[in-house]
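Only one chain comes next, encoded as structure tokens, the form predicted alone.
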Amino acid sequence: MLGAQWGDEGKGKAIDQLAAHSDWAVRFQGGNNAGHTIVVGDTTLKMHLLPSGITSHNCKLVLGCGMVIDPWVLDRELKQWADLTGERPEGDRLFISERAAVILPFHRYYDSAEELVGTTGRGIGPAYRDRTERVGIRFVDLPKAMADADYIADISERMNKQLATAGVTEKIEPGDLLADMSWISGRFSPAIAATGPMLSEALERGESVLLEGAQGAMLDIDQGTYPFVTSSVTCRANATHGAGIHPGHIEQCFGITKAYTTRVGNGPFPSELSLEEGPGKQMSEVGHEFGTTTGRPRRTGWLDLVALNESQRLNGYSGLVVTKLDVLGGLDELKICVAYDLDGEKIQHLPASADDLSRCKPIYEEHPGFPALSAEDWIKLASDSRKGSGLDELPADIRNYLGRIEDLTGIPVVSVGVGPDRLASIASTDGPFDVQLNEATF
């Protein structure tokens, strides 16, 4: 289940629906930089760690090696849980990779002296910095660290370094790294795992394991609009690594995309829209398009084709999630972005250089509105799809629009959302989101 723009797709809400009919929900890479919003009837939760399919209780969750985890905000949630259900799902239906990436408080301070892509300065991008250069601490690593007072000593000096050349004026004390370790590794150790094999003895047996990416296919950092990305590979490439299993096990791969465009931080964004009036802000009013991590207002667009075929490209989806289509209502006029013109050549791919999508306008296909409802409305149309008739019960000038999508990008539309609840949503008949969606267990 991947985001298939720039993230904040409604990927949660798919997830919480598949969860349901999966043994495992597993997170492959990214950290507390992500946000899932799950509304079901008057509860609304809103993760940045925790799979989404925490939900399901039947379904067994998986921090995986791909990820960098900050334990302290994996510890608020897991509060935040047991105070609403009861449940202490770590060790019982929670796991972490022991290879997963501890964030601390170095991280997040060095993160905050970030300025120019417009990160969530949650510690993110210095925590896969310092996988990658070696230095990083992984859960399996804590209990070496914690005995080795030099080790302590040497990790925080370096540390320091870096923050004063950063400007930074906090200061990392050894006794202090080491008291954190030590509630980290007290804290997590009964859920501490090794959740590769884990997850292959469970294929192995013939059990489904949905895998859960954070961020868009935009976002990505080989692939996406660098330098304004996350620093992980978001894609489909990265979703059975992330998860310590092999590639040949993925089945289905379904892209999330709004039924317009968002995008949330710096960077390009050809078909943006302004937020003071008319199309842009009914999108950031109606679609209450602020980011469930920073609580920044997301940047609205029409929706970008040219972004979704790049993103299909990467990703090779069997079945697209159409959210948040009941925001649109209401429009006299609809817009499907569906090349570009860079300096006066149309183009239909993405360029690879941020200053040149900078530069990147927009050219539109139109196709007539349709009306808004209320949110009783579209549930009750959501209930009535169940019956039977599926996607056919959506009225003509919709299901126009979602056919044009399908055409131009030669995906097939499986679900498309008509609300934030769990029940409104409507799915193909027969299709993969064609299942029982029932009333919150919690």
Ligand code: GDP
Given for the second form:
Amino acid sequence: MLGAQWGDEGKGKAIDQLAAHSDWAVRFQGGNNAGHTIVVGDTTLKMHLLPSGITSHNCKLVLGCGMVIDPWVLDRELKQWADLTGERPEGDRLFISERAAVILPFHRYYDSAEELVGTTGRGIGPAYRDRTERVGIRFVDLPKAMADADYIADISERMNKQLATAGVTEKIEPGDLLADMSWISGRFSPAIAATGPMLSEALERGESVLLEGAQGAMLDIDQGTYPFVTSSVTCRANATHGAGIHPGHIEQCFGITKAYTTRVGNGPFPSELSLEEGPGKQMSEVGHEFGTTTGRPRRTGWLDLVALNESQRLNGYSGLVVTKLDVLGGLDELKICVAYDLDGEKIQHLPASADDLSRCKPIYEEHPGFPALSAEDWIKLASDSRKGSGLDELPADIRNYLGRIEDLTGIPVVSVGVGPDRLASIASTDGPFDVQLNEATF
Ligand code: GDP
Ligand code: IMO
Ligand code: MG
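Right, and the form predicted in complex with the named molecule of this protein, after the form predicted alone?
And the full complex, kicking off with our chain again.
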């Protein structure tokens, strides 16, 4: 299950919907730069590290080896979950890969000096950098590191040099670093495990595994709008690798896309609209487009099919989940960006250079809008669709808009989001999302 745009497409909701029918849910990259929202009745959960499958008690959870994990954030999230449900899943149904990288205060301090990209400031890039430089600490490395005072002194010195060079005033004291490591080790040791082999054995037993992407294809370090990207491979090729299993296990791959586009942070965005007026303002206000992790306003724009087709090239989706269709209700017309104009030339790919991409002007095709419905009416439509009509329950103008997305991408739409709630979706009949959606289980 992958973000097909620039993140925040509604991955959390889609994972939550399938989790009741899955044995495992696995995060495979990123860290708490992610913010995945699940709404079930009166409860809204915002998950930054815990897989969104946590809502189903039958679903076991893995924080995979491709992740960078801030132990303090994980601790906080687990406390919130325990307050809500009384459950402490760590070591029982939640496992942390021994190979996952640990985010330490140093990484957060270092990230705070970042200005170009507009990162989430959570230490993600610095933690991946340390891993690539082979100086990072993984969960499995903690006991050895803690037993070696010289090593602790050396890495504190390296961290302080880097912080000083970046103009950051915070310093790392070796004693604090050691205390942090022993707290992390003690707090999480019941959950730290060889999760790759664990998942592989589960698959051999015939169990099902949901792989939960974070960020989106256009934020991929290799294939996205570099340098305005995150620091991990967000695409399908890393989904199994970051979980510690082989790619042959993937049976289906779903791309999650909004019916429009949003982006948080800096970087080119060809179909961007003004947040101050018109459709861009409606998307922002009706869609509550504020970052789940940082609270920053998300930039808004029309659906960008050039970007979506790049994302399809990279991920080969078997189905598209189109979210937040309800947000577009009441607009006179809808636009889809089908190509770019780059210095007078029509192109249908994303230029690799951010400078070139920032000069791209969107070329749109236009479609009639559809009326706004109340949240209750959308839920009723979704409920009626589950009696057998599926996507046919939607009015003709909406079906035409979705049909055009299918034509332009070659991907079937398998579910359409019409509100934040778990029940506010219309799935294709007998498709992968045509599943029983239960009331809250917590
Ligand atoms: P994620 O990072 O991909 O999991 O997405 P986020 O949770 O960051 O952002 C998606 C936002 O849209 C959340 O506030 C969701 O509750 C909300 N949302 C998801 N699907 C829908 C939908 O179909 N309609 C509406 N109106 N909101 C939705
Ligand atoms: P989910 O999983 C949207 C963006 C940041 C910034 C860039 C790099 O909720 O979809 P980073 O902190 O990763 O080094 O920041 O990536 N970004 C996201 N945007 N959704 C996310 O996650 C994001 N995670 C990172 O805003 O532009
Ligand atoms: Mg998000």
